[in-house]
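Only one chain comes next, encoded as structure tokens, the form predicted alone.
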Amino acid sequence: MSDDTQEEKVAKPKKLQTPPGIHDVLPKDHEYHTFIKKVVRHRARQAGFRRITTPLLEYTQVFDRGIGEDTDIVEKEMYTFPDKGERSMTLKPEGTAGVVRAYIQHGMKTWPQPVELFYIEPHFRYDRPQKGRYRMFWQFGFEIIGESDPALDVQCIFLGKKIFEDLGIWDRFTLQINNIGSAKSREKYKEGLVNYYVGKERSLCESCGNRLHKNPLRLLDCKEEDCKILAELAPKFDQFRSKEDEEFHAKVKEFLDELGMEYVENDRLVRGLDYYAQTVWEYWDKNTGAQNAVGGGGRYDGLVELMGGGEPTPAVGFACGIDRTILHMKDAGIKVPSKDNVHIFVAQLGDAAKKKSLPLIDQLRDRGVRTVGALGKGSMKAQLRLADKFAVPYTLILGITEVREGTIIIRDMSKGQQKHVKMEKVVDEVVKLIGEKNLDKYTPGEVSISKD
């Protein structure tokens, strides 16, 4: 057991709060969270993909079955738990065994094919917490399940490239390919590997030597530098791909090439699940590589069948972590428009203003208006003052002379310039100068409900 682990196990909190490597998402990260799904569904909308969500919480043979009982994932990062039946039962750590599931489960085979899906997510791993990689993560995925074709992986790629782009991010990754062979060849692969690696196990670094006959394709991404150096020496996989291998990876290659996209061969870049076979792929940060890679995917045709779908149906996908994106914005100096400015503060004075204010905070909400009224017994002078932090453009101003007369007072925040307007024209006047465009506009009755 880690010493970092060990003390989690012992520590008493002194107070409430979020366990290690779990973080709340506070207002500001959601403006970039709602910034990046609307991107994200833009995106798959144009694409024809259509949005699933699967349960937080799996059967975790789903994960044993799909992930593979030897990767890192299953043996170590995975929170798995006995229900209250006796059933063990896991947090899902990724998404694309829980869709499989889903295909299989509600017999998307009888869909038009190929199917394609995405999800935006939480996930769960428990995994060593640094910067951009948490225990708990948001992803957002493409599945497409159903039909081999090299072209379809080229599309997931190009669609990781154009949402990237969406979010001014896409000049700090280089795309890194490889082609893993089909299952047969990639068995062929890991018996040269582990010939390779004979003799070398005292070079091998703890995780390498316990990964050498479960999962030897895990050696050639390992960060430590004896373990890097066999690795740079090891068989390379386009000595064992078949000659239909290569010939898929081919026409990756010619298609990336038609659409413009660089990309670097990368002979050692393998993923770490067990249910890639042909096309990998990630998104690798041009200063820091691998380590700070923002995502990536690759082919799974084997996995529907694997997990009991009857017949071999060829799938492809990638998912890609929406934290680590976002440190990449923010990095970047990317501003993201916020959705929570407040246009209006409403400042009242009394009970009889306090009535009248309520059905107009109403009606400028109705009308688009984000509007906020300070509703409790403050004095006008602190009210402005919170006007001030809310930042907001105007403030309706609503006292006893005020009610009296059925006017109400305009003031611009940043002049200090102020005005009356009948009560009756006041909506009409603060969308006018609030101005349509910034409205969030919301028609009554626009949902159309079906009775059938």
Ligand code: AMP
Second form
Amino acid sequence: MSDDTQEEKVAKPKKLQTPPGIHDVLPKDHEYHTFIKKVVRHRARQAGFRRITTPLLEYTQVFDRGIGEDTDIVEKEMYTFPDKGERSMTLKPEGTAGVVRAYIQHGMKTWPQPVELFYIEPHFRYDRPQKGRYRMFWQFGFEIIGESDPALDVQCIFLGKKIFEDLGIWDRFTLQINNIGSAKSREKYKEGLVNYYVGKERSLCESCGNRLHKNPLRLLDCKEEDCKILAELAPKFDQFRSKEDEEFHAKVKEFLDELGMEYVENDRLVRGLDYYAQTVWEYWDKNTGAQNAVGGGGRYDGLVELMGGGEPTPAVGFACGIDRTILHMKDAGIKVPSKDNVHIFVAQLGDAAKKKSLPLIDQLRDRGVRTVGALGKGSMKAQLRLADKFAVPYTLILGITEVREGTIIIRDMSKGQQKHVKMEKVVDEVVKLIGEKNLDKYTPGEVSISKD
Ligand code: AMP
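Can I have the other form now, the form predicted together with the ligand, not the form predicted alone?
Expanding to the full complex; the earlier chain stays at the top.
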């Protein structure tokens, strides 16, 4: 056997790729991520929310307990595995359970209430990948913990709208709201649902059949045709709402009206997670409805106590998908401002020129001029081609003659004109050409020192 054939027999390494449903965020999409994060941070700060980051990896119980064992997420979608110490660990599938764990762990009930937090993070669900549905996806979310008032629910709902307005896509969504009552009235409703479905099990899909006695509310948002027909005829929750639930819901609607916010009352909306009570809402795509909600939330008054936080603590929050938001923005033709454009390209020939260009590049960057230097070995022609690729408005050219004469060439790339300026004047000259307002100003050192 020749060496060649032997080589062929050695298995070629598999092409390394991201797993299904998990993507890189490439620079073009980062422009959207950056812009969305900016809007979220801006709106959060205006409303007094502070940022929290909980770990990507938590003990599995945080989610078992927090989300509910009979939910799709916990039953089918979690990335769960034992660590080297045989502890069951899970990659965070949603944000609220971790935030509530942190609220309890750090004694946030002693902080001024309500505690208002927001996050912007990736999450992981072993979902069936398709457009807008991934296994790693990004969410921004807001939580208000420690106070109960329908006005807080409305504040959250409205905040979502404001963010989507800022992003230029609010007109693509409808707000769907429902009230699923207190835990007590929900228990009664669940009983009512079980009574209705008993005897009809054969018409249910397999997962609804399994869920019937564990979590009958979930049967209402099943997408299977037969289950949908049965759900249409099922008892409605409003027959089971208590007077307090009704009052709470009426207030939510009144406050939404006050803010001029339109909504669709949707008595089928129950949301996937166990911990919700009272208000639930979703922002639906006007075209695809429930299939591809861009975000949603609800009140989760029982969760802090359920996760071991002692006394009952009211809370409300919502989360929105950044990946789906980006799809909407692109579909609507929305361009985001990019700060990645380079202002100046520095081309140089010869060792002496390279030496001179290093401090020059540093000075330009310090003044806020986005500067790229061709520091490799290319010919002047190759360097200018590179300058074209960066689409810079100006290139600075430093050759042997310029170094000797203490000058540098400024080339206007669109006009193809160039002029010589004195080396010591070039930074001021460039700043003038780029314009103060276009500079990438960064002020380091905005820190204070405290001895405590
Ligand atoms: P949820 O916690 O399921 O209500 O999700 C809130 C939002 O996160 C959804 O409305 C989506 O925009 C987004 N989202 C949830 N799951 C996924 C996923 N698998 N892929 C992409 N986005 C998702």
